[in-house]
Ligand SMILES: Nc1ncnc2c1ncn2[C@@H]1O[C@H](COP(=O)(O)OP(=O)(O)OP(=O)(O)O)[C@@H](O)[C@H]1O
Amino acid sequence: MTSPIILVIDDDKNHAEITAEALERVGCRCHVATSGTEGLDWLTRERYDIVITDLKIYDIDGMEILRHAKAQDPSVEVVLITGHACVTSAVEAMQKGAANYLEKPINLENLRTLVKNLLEKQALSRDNLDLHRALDKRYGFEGLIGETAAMQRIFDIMAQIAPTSATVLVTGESGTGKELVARAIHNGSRRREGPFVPLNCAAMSGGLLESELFGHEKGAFTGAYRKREGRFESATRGTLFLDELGDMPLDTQAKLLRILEEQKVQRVGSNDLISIDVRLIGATNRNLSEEVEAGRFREDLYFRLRVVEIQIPPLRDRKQDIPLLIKHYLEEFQLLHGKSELTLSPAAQKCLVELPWPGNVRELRNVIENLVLLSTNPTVELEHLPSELIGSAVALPRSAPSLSAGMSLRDAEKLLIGKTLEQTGGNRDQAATILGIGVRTLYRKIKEYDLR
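Show me the one chain in the form predicted alone?
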C-alpha cells in the first residue's frame, strides 16, 4: 500500500519540521515548505492527500493555499493551523472547503488522530469512486449508457482526456447525446467545481451570438442598456460548451480562434482585454472537413478545435445498447412521474430495437417517457406503441431485399406473413391486425404455408 503524502507549509521552519516528523512516525511521507510560494510550487509538482498550512504566512496566506490546492485537486484535504485570534478566519476557511483547523500550539496526538480520520474518509470516498467508475465502464459514463465496443472506446477516450484541459470536438447526428458527453468530460475534470456553460450557436444571429459569447459594454449597440459579461467570462475556471458551432458565422469564427490562442476576451464596445481560464468543448452535426472545403468554416479553427475528436455513432448503429437505454429510461421516468412499474413485452421491445431511430437517443427517450405517462397496463404490448412506430417497423420487411420483382404472389405472401409473425413475437392477433386480415384467415395461411 502506498504511504499517504502530506505537504506541511509553515514559515516557522522548526514548527514545520516537528509537524512533519510527528506524521512520518506513523507512516506518512511529508514535504516541508517554509513559504507560501514554495508551497504553491510543491502543489504544482506533486499530488498530495493532505495539505497542512499555517493560516498566516508572510508572503501568501493559508486561504490562498486552500484555493490553489482545491483547484489543483478537489479531493485533497486541507488543514489550517491558526493562532487563537485567527479562529474566526479558520472557520470561514472551512466553509470554503478546508477539512479542519488546529490551534497553536499543536497537540501532536490530536494531529495524528485528525490525519488518520481524514485518510480513512478519503479512502472510502475513493473506493466509492472506483466502484462508480467500474459500473460506468460497463454501463455508461456519467449518465451515458452503452456496452457496445464503439461506446466503450468513447468511454476510454473520455476517461483519458477528462482530467486534462484539452479542447474537444464532439461530432454526431442530432439527438446522439453530444451535450451529455461534454457534461461528462466536465464532471470528470479538475474544473468540475467550476461552471458548465452551454450555448447553442445555431439559435442566434451573428451580432447576438458575439454579444452572448464575448459580452458587451453599456451603449455598445441599440438596446445595450447595461454592461453584460459574456459566456466566456461566465465559464472562467469551468467549461464552455458551444453546440452546433458549425453554424457560426466566419467573422465570429476568427474572433473565437483568437480567444482560444490568447485566452483573452474583448467585450463588444470595449478596447480592454479580459483574461479568462476556460476549457472549450465544441459540438456539431455537420461534417466540418466538408464545411472547410466549401469555405464555410475556417481551417485553422477546425484544427484548433480538433485537438481530440469524439464521434458518437447513431443509435441505429448500436442496437445492442437499446435494451439498456429502455431499462434506464423506464426507471428514470417511473421515478420522476411517480408511476407504477412498467415493462415491455418481448414483441414491443423487439420492435423498438429494430426501428431506425432518426432522432437517435433523444427520440427513444421521448417515446419511453410517453409510454410511462400514458400506459394504462403494466405491460406495454406491440399495439400500445405509437402507431407511427408500428408503421415504421412493418415497413421494414416490405422493403427487405428478399422481396423482389419476379417473386410469385404466393411466395411474397408467405414471406410477409412470416416476417410479421417474427416481428410480433408470434402473437397472431397482433400480426393479423398489422396485416389487415382476419385472425381465422391468418390461421389458415399459417397452416397453408406451414409457418411455425
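Numbering follows the first chain given and starts at 1. So that the term is clear: the rigid core is the largest set of C-alpha atoms that superpose within 1.5 Å between two forms. This structure is a prediction, so every number in the text was calculated from the model and none was measured. Compared with the form predicted together with this ligand:
- Residue displacement note: Tyr101 has its CA displaced by at least 2 Å between the two forms (rigid core superposed).
- When the rigid core is held fixed, the Cα atom of Asp321 travels less than 2 angstroms between the two forms.
- Remark: with the core as the superposition reference, the CA shift of Pro74 between the two forms reaches 2 Å or more.
Which structure goes with the form predicted together with this ligand, now that we have seen the form predicted alone?
Lone chain follows.
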C-alpha cells in the first residue's frame, strides 16, 4: 500500500502548512498550493486521494477547484475549509459533490479523523469500481469505452502488453484517448504503484525540454540555480508518458534514442550516468512515418518506439461507440453536477451519432457536459443541440425554429401547437390536454394555422 496523497490548497500559507504537517504526521503525503492556479496545476499533474481546499482563495473559487478535481477523477474526495460566514456555500458545495467541510480555525484532530474515514470509504468504493470495471470489460477497459471491433482489438492488445515493460507508441487524432490509453496501460502493469509521469514535448523549446527530461546540475546554464532531477528519474519504477512526441526536435530525439538503448541518463551539465528503470509510452497525433519521410523524425527512433503501436481510430470511424459514450457521460455528469436524469430524443441521439466530431471523444464529452449543465427539459430534442454543432452536420435538415422572445404571439401559438402535435404523434385529445385547451378549440386552431 502506498501512502495516501493529499493536496492542500489555501492562500493562507501558514494555515496550509499546518494542515499539511498534521496529516504528514499520520503518514499522508501532502502537496501544498498557495493559490488556486497552482492548485489546478497540481491537479492536472497528479492523482490525489483527497483535496483539501479553502473555499475563498484570492484567485480561484473553491467551488471551481471542486469541479476540476471531480472532473479529473470522480473518486477523489474534496474537503472544504471555510470561514464561519460561508457555511451556506459549503453546504451548497456538498450538494455538488464535496465530501465535507470544516470551519476555520480547524481542529487538527477532527481533520485527521475525517481524512481517515474518507480514505477508508474511498478504498472500499474504489475496490468496487475496479471489480465493476473488470466485470464490464465487454464494453470497455480501465475507463476506456468502446464496443466496436476496432476498440475491442485495442483492449486486447493493451491487456496483453500492459504487464510487460515494452515501449508503446499510441497514435490517433486529437481527443481520441491517447493519454487515457497510456494511463490504462500503466494501471494494468506491475508499475501501477509507481508514478505515471506525463510530459508534453510540444510545449517546450529543445533546451528546456532536455533539462526537463534529463534533469540538470546547478549552474549547467543561466538560470539553473539548483540541481534538478529530470522526468526520467522521477518516473523511476513507473511510466514516463511522452506526449506529442512527433514535435520533439531532432537533437533531442538523438539523445532520447541513446537513453533508450543504454538505459542510462545524463543530467545536463554532468558526466555521471544514472541508471533508469522506466517504461516509456509515447503519443502523437502526427503521422510519424510521414515525419520520417520528411526528415523531421529519426527513423531509428521511430522503430525503437513502435515496438508496439496502438492506433486509435477517429470517432467518426467507430460510430457505434457513440451511444455508449453518450450514456456514460450523461451518467457521469449528472452525478458530478448533481443534476436529475437527462435523456436524448431519438432524433437528437441520431444527430450526435452522425456528426463528424473533429475533436473526437473530447468534443463529445464537452457537448454532453454542456447539455447536462444547461438543459432545462428532461429530454434533449434535436433543436436543443448547440447550433454550431448541428451546422456541421451536412446531411441534417435545418433545425426547426424555436420559441423565443421577439416572436409574435400568433407565431408562438402556431409553433407550440405544431410541436405538441409532433410530440403526441398527431393525437389531438392528448395534445389538447397538454396545451390545456378544449379539443374543439384545438381543431379550430389547427385549421386556422393550417397545421395538418
